[in-house]
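There is one chain below, alone, in structure tokens, taken in the form predicted alone.
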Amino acid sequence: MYLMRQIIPAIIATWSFGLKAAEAGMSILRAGGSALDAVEEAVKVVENDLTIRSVGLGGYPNMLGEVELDASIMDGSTLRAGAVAAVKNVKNPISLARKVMELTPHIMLAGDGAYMFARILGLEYRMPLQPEAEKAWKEYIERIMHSRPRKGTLDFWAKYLHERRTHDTIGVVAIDEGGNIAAGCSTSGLAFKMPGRVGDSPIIGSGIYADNLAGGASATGLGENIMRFCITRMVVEYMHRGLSAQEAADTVMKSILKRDENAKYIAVIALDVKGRPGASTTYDTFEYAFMTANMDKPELRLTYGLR
């Protein structure tokens, strides 16, 4: 006869604006929910922060001065995935890319397309920029008008941003008591972006990846490094492998920086199927903030980028 081995809920959720993020998902694993109920929900938390400058309508616009929004989750117990990219006028792009998961044959819809789909099912939400978003996209423009940056050169743009601060996806990934593991992340992408710029968030094995089998893990920068090497795919493979998450998550920044000493603004955070936590990071430090059912409440955790 077998025991089942217990599994306690644990969430896992980067930077600072983690923490509600975390306590929120695990409101949801406590009351016996889902991993993708808890990891929706965590992540919706920090969309509807109008205070927060990279996540959701509150975020900064594109150079044309409109929130172009990115999402995805994904199930680890069956791989499915949804995902939008480019989407306006939606509250919660974390709850539509659900939606393209569950109710539609597809994995990403993007722009119009998904623009239109969250108005069929009422998820849409009109507001205007933010008046701190505003004066910033207004600020940008006029600096951009009487200065000469190099053009096409990624490391002008990732300085500049880096500096700004406007690149902090909120990621998710969680488990729940029967070992089912979610991941989700939403972002209102770089700040004064080009209209139709979509980073990693959304892309199925780079911005997110999930699976019962191994765990799963969220990054969060600067999404065109992220793209380049399918960061979380890679964390999910070597976990499959049998290295925990912490294991996995620094054999991958080690392999990334290997082939590309320069690859900077990257990190990632990861549950495997124990709930062990990881992090790993080429930025000089990363918060993340972890919970587990045994926890009162959630720890903003700290960790140093690898060299």
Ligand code: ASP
The other form holds:
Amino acid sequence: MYLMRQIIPAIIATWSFGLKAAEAGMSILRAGGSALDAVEEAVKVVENDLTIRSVGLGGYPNMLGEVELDASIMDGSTLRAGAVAAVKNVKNPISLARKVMELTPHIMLAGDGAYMFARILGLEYRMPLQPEAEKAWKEYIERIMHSRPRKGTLDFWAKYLHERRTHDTIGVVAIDEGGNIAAGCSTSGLAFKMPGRVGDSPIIGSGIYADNLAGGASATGLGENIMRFCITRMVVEYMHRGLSAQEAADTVMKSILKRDENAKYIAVIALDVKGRPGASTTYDTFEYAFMTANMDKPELRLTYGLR
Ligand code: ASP
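Switching forms now, from the form predicted alone to the form predicted in complex with ligand ASP, please provide the structure.
Following is the full complex, with the preceding chain placed first.
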């Protein structure tokens, strides 16, 4: 059906929950919808799933037992972007981020300001902590109260959080039949983080980047490592210079490891202007979902970590 078109709509999304995100986004792309609409819908499906502990209001809380959410969205046709950081009591931070982009002269709103904006728009949503998340938070507080004080090094945190798999991001990049590229992502961030901690996800150029002239990318993993390298901006820049999504993703990850071999627990997905997917990671393995308009359902793909 799409064989005669130049661009076959395609969508890529992080982790195994990316499967349902890709499916939701593709139904919009197939109906002739925009990449931006597809990305928002794809991210929303994961935010709405309260069994997921790393995205949306079902996510793990911060140290005070409050869920603080980060999200961003970028339109590659205009290079406009919107983001929210450390926002509470919002069910779909991705939609709030889109409203920041479309209705305000700003790119990012944080904390109380973002919440106030959500209230004005009727996007406020209050919900108690999910029981499983509350139990894990209480256990964590109990453990740190009885443990010897430790240095708050990044390596200690990274290892601790990684071993318990307490963080992930839904990151999505889509290309529509008009060749427009959009990217978006959403996360509850690191479990039991310090209140006010903001990760890479709402930072344009770290969590996401999209440019119709080059491609789009979204990152996941330890935000403190992703932000140091502005990963998604770098991946898009390499695609701009002519590399495929896969080549660009690998090039960036290799350059990061060359600069700091301890830059662990990060991954990136990308789509280039031809709709080709790419993914690269410094995790041991990383799963992502990919689907084109020619496929019946999304595929879960596995990529192995660069050494
Ligand atoms: N990048 C997210 C953060 O640091 C978490 C993740 O994707 O695992 O907040």
